[in-house]
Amino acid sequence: MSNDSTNALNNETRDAWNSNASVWDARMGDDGNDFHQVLIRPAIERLLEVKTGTRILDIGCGNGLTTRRLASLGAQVVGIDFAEEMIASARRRTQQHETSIEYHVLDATDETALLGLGERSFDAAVSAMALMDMAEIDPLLRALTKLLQPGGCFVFAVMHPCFNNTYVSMAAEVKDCEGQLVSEYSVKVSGYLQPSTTKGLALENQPKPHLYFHRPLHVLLGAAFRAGFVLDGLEEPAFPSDHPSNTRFYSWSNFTQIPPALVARLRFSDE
């Protein structure tokens, strides 16, 4: 992708997230929604294995949801986001652990800007549901090989490329099973292999649609492998069957056998 193309897509994406920042912040609040609390946060924390004093880079930190949580677990955290309004929300919400957190407005597709954070200055990096919002991920992955300490890890969560992309339709059916009406939930996938850029909604009432950058697994992980990472942890979280049901059929809490997210751990070593 050319620099001009990346810049144009970045500008469009940044404008959308700045427009949506207040709605997103109000919806996610201090602790996040059930998608974050049940699926994303536990998987990230299992793979990240946070220890007191660990220095972590939070990429695409939004309103600081993951940044604050990691700081509460004893980490020193640097949160970055290219949307100024998101960083403003993060700073407003950071009422505790201020000495353990710093925020920067920074574009994670800008390799030079990322390296300005300091080579070998992080034990780990994390990105909670942000890579699919990035026009390009190769500069970030290249930068992380220099930002991380040898043996450091990068844990990321994304919309599951196979089951949760803009080519997926969600369905609910009712069938008679020996005299009992049973609801059955499924997804229909009409596209997967071709990388694409499409507009979509993260929240129903967000003011402006934003761009999704769909990457099939071989593209997503291939970029990591080219940069020198290996995959050594993977989770595909779905809502448990005992999670409270949602009256909206398209809520992912009803799709207990289909993971809407993928959470992975990449490990880097320069040896």
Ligand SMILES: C[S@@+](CC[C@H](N)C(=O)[O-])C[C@H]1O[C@@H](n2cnc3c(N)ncnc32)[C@H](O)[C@@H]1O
The other form holds:
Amino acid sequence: MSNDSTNALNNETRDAWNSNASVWDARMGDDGNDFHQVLIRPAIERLLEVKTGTRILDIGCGNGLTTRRLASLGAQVVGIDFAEEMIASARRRTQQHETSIEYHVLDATDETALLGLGERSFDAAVSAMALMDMAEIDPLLRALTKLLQPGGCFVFAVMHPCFNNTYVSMAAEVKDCEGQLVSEYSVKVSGYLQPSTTKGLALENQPKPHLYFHRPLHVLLGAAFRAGFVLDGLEEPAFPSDHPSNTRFYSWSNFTQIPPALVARLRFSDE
Ligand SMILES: C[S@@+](CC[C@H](N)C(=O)[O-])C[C@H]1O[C@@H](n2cnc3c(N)ncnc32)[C@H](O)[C@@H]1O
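Next, report the structure of the form predicted together with the named molecule; the form predicted on its own has already been given.
First the chain shown before, then all remaining chains and molecules of the complex.
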């Protein structure tokens, strides 16, 4: 992608997230929605295996949900986001562990700015539901190979590229199974292989749709492999069947056999 087109996409993305920041902050609060609490946070924590005193970079930190949580587990955390309004919410919500947390307004597509955080200064990096919102990921992955200590890992959660992309429509059907009415939930996938950039919603009531950068698995992971990472952990979390059902049929909590997110651990070794 040329610098001009990346800049235009970045400006549009930043503008949308600044406009959506207060609605996002109100919805996520201090502790996240059930999508975050049930699917994203536990998988990230299992893969990250946080140890006291480790230094972690949180990329696309939003209102600081994961940043604060990792600090409460004993880590030193640097949260970055390029939307100033998101960082303002994150700072407002940080009332505890202040000495373990730093926030910076920083564009994760800017390799030079990322390297300014300090080469070899992080034990691990994390990104919760942000890579599919980024216009480019190669600069970030390249920078991470220099920001991380050898053996360090990068754990990321994204919308599942196969089942939860902007080509997907969701369906609920009812069938009579020997006298019992049974609901069946499914997704129809009309596209996958072609990377695409389309507008969409992360929250129903967000003021401005934002850009989604759909990357099929071979593109997403291919960028990581090209940068020198290997994949050494993977989860596909879905809501458990005993999770309270939601009256909105299209809530992911009804689709208990289809994972709406993919959480992966990449490992960097400079040997
Ligand atoms: C869906 S929100 C997730 C926020 C947070 N990680 C969470 O789980 O609540 C995506 C975030 O990525 C940020 N983002 C998108 N592109 C970015 C970029 N190029 N550099 C830094 N942050 C970016 C947005 O500003 C937004 O705050």
